[in-house]
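Below, in structure tokens: the form predicted on its own, a single chain.
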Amino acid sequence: MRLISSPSTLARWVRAALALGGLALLTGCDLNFWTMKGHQSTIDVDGPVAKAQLHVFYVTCWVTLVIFLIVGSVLAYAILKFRARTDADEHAEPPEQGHGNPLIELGLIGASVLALVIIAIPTIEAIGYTYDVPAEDKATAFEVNATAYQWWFKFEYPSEQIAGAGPLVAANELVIPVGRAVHINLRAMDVIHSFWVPKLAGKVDMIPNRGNFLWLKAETPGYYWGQCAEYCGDSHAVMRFRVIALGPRDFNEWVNRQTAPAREVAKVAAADQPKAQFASYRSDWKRNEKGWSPEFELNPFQGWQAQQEPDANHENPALIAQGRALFQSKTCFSCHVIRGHMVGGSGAYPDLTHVGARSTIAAGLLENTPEQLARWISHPDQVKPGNKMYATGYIPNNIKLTPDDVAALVAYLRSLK
């Protein structure tokens, strides 16, 4: 049988290949696509767990590449040797068949077993290494409890206790010390989720009523993007989180700030108190519009660092006080904790004691800027469809916010560094 019967057939194949190549260029024009150094790259990794998993991936790739080259070479040889060269060849008797050769079959079986062994050895080693914190790191391992909800992550630090308030709690941003193994206990409160920080460790499921865990270590200070990797409902795709790795001194300073009560903005005498000036924010956000600036995407770690210090020179105490009163009158405190400002809150919703110091809001979906915070407060149902802040807060409590209300709440929440 002739495989390529005419030049026109070859031309069609070439055009199809060029079309596929053009599609790849259009869909992968981002430089990160080609360098494989995107925010959630599993190739550009940091830490021993991710490196061990990457080693297994490379071994598997090399073995399969060798198999591909061998099979491809044999296929190419057969195509070239036995192709139809003339019209008469199309009707010729097929050549003598060589199937059923025991030596070839035994050789193929042996080669397949060898390939599996080559892949299995590093795989078994990596499974044992990545399963739990190595013995040499057990004594200094840092422990964190991670709990998944629809659709956000709560992080508890059992070793960092707050007098009368239990362990330190953070939402959607896990801050860890550099150079220390971190043992993370994984729990889920509603449906199955999955914890995944591609540059630090692989995926591990978070299953209701079943404890699970993983460990990871960051070797250098940095900012890592995480994601729920198990479909868990309407807003699964926007259930994100961040891991921020800090040096020992910076980490201790962060813990000290986080364990303190919510920041109080200096009160101004009534005679000197400025009139509340309300900011104007966009109201025409598109449902899927990007939630962060190019500057933040380029250097998110620097953006996180900039969020830690209060900007007292641009704060309006009167507007902040009005936002604090609104936070209580709109019953926001019935779900969210703000230690030191008001009693209330529930562990099933994010702790907002230091929300102003976070680099992201809405579970890593939006950059923590005044504009994006106003967007989240005004349209939580559009930003994250099905979220409980809207379904169990805004709707049953008939919460309506004017533009001035939003501006005051933004000023108050931004002051909570």
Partner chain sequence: MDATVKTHFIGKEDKAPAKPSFVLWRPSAKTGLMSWLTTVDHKKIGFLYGSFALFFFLVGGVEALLIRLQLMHPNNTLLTAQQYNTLFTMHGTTMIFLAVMPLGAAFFNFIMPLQIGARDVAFPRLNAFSLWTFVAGAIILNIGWFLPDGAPDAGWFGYAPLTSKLYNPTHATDFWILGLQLLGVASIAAALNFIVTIINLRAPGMTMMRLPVFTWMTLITSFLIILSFPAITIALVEVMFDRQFGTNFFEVSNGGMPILWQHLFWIFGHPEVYILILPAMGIVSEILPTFSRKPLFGYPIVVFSGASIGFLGFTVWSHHMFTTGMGTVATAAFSLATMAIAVPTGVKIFNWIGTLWGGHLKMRTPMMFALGFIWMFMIGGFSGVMHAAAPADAQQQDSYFVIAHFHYVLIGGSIFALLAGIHYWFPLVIGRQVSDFWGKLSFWVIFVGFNVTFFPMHFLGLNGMPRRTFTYDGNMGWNTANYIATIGALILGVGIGLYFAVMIYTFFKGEKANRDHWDGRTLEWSLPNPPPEYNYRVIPTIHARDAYWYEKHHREEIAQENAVHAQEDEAHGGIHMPYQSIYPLVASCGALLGGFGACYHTLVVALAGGLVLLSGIYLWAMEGAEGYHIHLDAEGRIVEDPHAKH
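Mind pulling up the form predicted in complex with the partner chain next to the form predicted on its own we just looked at?
FYI, this one's just the chain on its own, none of its partners or other molecules.
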């Protein structure tokens, strides 16, 4: 069992084979593919649940590989050995008309069953282990509710109650404590979605009218990619999210910031306003154009951390105030909650109280930069086809945003750290 379960052996083999193939094809650029270390790799994982699942995968992989080698060699041998090589061969007397051999048959059936038992045992074990938080972790487990909507995720922290406002609510970025088992209740409000953070755990579906859950644990602080894994309509492909695992201190700090109401920016005289950086945004976005910068790609965790602190030097209080007014006058607040700033919104739309402190917007699709924010709020439907922000209220409500409006709204949203 030890031998089979050693993930690194096979991984090394696979990688070596792939690297060779890669050289041959001269396409070495996509390193993540050849090393199987993509952001959503199920091979290069972190956390006990994903590891248990990977272990089962390796067992199946090894067992079937061995069978394939054996059966394949016999098959290859038979084909090569008994091939008719010449025309004369083809017309030779037919071979002996044998009909089979029960002993061989039974032996092979027995061998197959044996091979399956080897797979079945770890499978059963892992089914039990991955199902729910292990008994010894129950007491310390952290509870989160995840609810899926077309096409974004809502995260609630029942243990972090805010006076008068219920539990702490966040959208599209799930922040969890490192080293603690996290028990996530999965709900869906419209159609079926699925919660999948490959590096931490396999997926479990979020099904309307069904109380599913999953557990996972991150072993190192970091930034993990997640994606909806059940087809849920037009924008299923771009229904993503992130999980950020923080050490205890950082986590507490984050909770404290998040439970506070939305940040206020003091008014400053017009003359002091730094203007340039929000002046105008690109508007010639292509459909499906990528929404992140290479720097962010290189170190998203750092990017996330950087978002936590207000960027006082670049803030324009007047513009922010204007944005805040627009948020109300353009009826954004009828959907979105900004706790402490205005009364309105509902739980069925992303909470924007601390939207400025997220590393991504639009359900993990775009990096949270002013440029991308502007892109999103000017044309959400071009970013996410069928988008509900567009379909049920935005453009049909005749929300028309001039470039100046957009700039002001962006400034305001950016200030919500």
